[in-house]
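Presented below, as structure tokens, is a lone chain in the form predicted on its own.
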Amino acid sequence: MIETNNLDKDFKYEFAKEHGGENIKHCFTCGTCSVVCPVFDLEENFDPRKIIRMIILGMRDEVLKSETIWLCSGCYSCYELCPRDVKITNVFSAARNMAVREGHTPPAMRTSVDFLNKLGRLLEVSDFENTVREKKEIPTLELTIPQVKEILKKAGIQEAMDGGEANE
């Protein structure tokens, strides 16, 4: 059951301004981006209709705080068929902007971050890893790039995860 005093009447605007929001409102849940979608025939919580609905009907905290936004593939086979101009892989880019905005980040994306942070990169290199390169003569690795974590305090996105640690 929807509770109408928890709906943000503004949220579909605000949504629209955002890149890849803008044609938000042109969306009249036909059901071509469901049909096409390889996350929806997986994920049985996954229906990009529902999601637009939602949006559309200003439920800004459901919206923002649900892991299901972060399912959409990319594949953009629902870009290409909707009638209406939509572009539903944009409007999960969107969603999902403005949830990291507003401090919602999902799991996997926190230890990416604080891999990103400590070493670098996404995957440890050990002494093990040089090893190998090095009887492959192979050129070694630094076993962490320090510049990486400048990168993403200036990109704003340690300032992000930081938000959501506090708001999750």
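As the structure is a computational prediction, the values presented were derived from the model and not from experiment. The term rigid core refers to the maximal set of C-alpha atoms that superpose within 1.5 Å between the two forms. Positions refer to the first chain, counted from 1. Compared with the form predicted together with its partner chain:
- Core-superposed comparison between these two forms: CA of D10 displaced by less than 2 Å.
- N117: CA moves 2 Å or more between these two forms after rigid-core fitting.
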Second form
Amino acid sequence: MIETNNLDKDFKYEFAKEHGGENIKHCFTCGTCSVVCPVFDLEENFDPRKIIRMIILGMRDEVLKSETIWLCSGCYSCYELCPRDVKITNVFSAARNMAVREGHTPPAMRTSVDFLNKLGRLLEVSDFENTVREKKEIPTLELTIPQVKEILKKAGIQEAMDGGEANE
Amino acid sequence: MSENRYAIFLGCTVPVRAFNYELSMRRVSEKLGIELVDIPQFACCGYPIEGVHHDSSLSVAAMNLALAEKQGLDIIALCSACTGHLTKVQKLFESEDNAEEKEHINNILKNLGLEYTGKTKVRHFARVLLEDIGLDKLKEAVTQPLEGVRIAPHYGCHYVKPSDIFDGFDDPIHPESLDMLIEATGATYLDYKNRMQCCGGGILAINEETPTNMVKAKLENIKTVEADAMTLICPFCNIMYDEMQKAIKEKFDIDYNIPVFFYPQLLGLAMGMDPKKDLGIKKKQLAVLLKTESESE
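Pass me the form predicted together with its partner chain as well; I've looked at the form predicted on its own already.
Up next: the whole complex, starting with the chain shown before.
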């Protein structure tokens, strides 16, 4: 049951201002997204139509605190076929960015950011890789790319994860 | 920009988890006259943090694009997710709109002495093969066609979707480019149920069970059409379908035993290149492509 008193009626407007959330209000709940979703096919907890409805209804906390917004695999199947051009894949990016700013960053995402800060890549290139490359006469790789850390710092990723409204 | 000369964008996964993809792609490119330039500061494409922080994700992409633009080069990418994300940012900058966002991102790059204007374009290696080399020339280059080999293509999502950034080079729902590329090697491409299904790699870090089931479903469909092998063009899809077969064997006690090849490995073999030295093809896998195993069965 949905308690109407707890709904945040302005949430959809706030959401539409977020990068990727612009077309959220176009949705007419046809369900094409859920039908073509390869995740929903095997995991009923991830129902894109339902999540979009929850956003429009204003179920702010239920959406932003939930693990389900992190289960979109980013395949763009729904994005291609949505008759209302809701750009659903981007909707999930928007929801995730908002969740992060409210302190709900999944540990796996924190790890990714840590790696990018430390190495500039998600995976570590070691001397082993470079030895193989040399043997094959392929240019070796820099072990770290510190410019990425500078960019993340200036862009404000840490403030966002710490819950500051860096975008405002 | 200059003809057949590109910056090669590896991203995070290729050099560490899919070196044979890079090796075979470089050797094939050399033989086809595609010149590759390595840019040492190329980093992560930015896609993995799209869900964490929009501005950071776009700025990291723009940094890579600006590095190539500084050298007057377009980019060839091997990873489909890198291709998609870099292309998305390229289109944002190329457009006459988005002035404020472009300025904001370039402001973030300024301290590094970089600026991106949208000139440097990005394409996936498979698309470059198709558009710049072309099927006729590829067929000419094939000296040892892989006749009788039945290949199930896995397109991957970000290679063709979202289609609004890919200039209509292939159909996002019923793509054909990889089929045609497989055919050019002399092998036979197979259609199979749900062939555009996503590998699930995008959520592996969040939830392991669902993507494992996604991979299993696809392997099942490929097994059903009696494919000799699968071919793909993305390092992360490869992690899912190749490396995950072991996990599926342990968990479900099902051994699909489907060899997975990166497309340039197939092409290189058909072009007569050394399977081990140039293409990183394992001995057991090679038997599948040369049909030496099935004869003895």
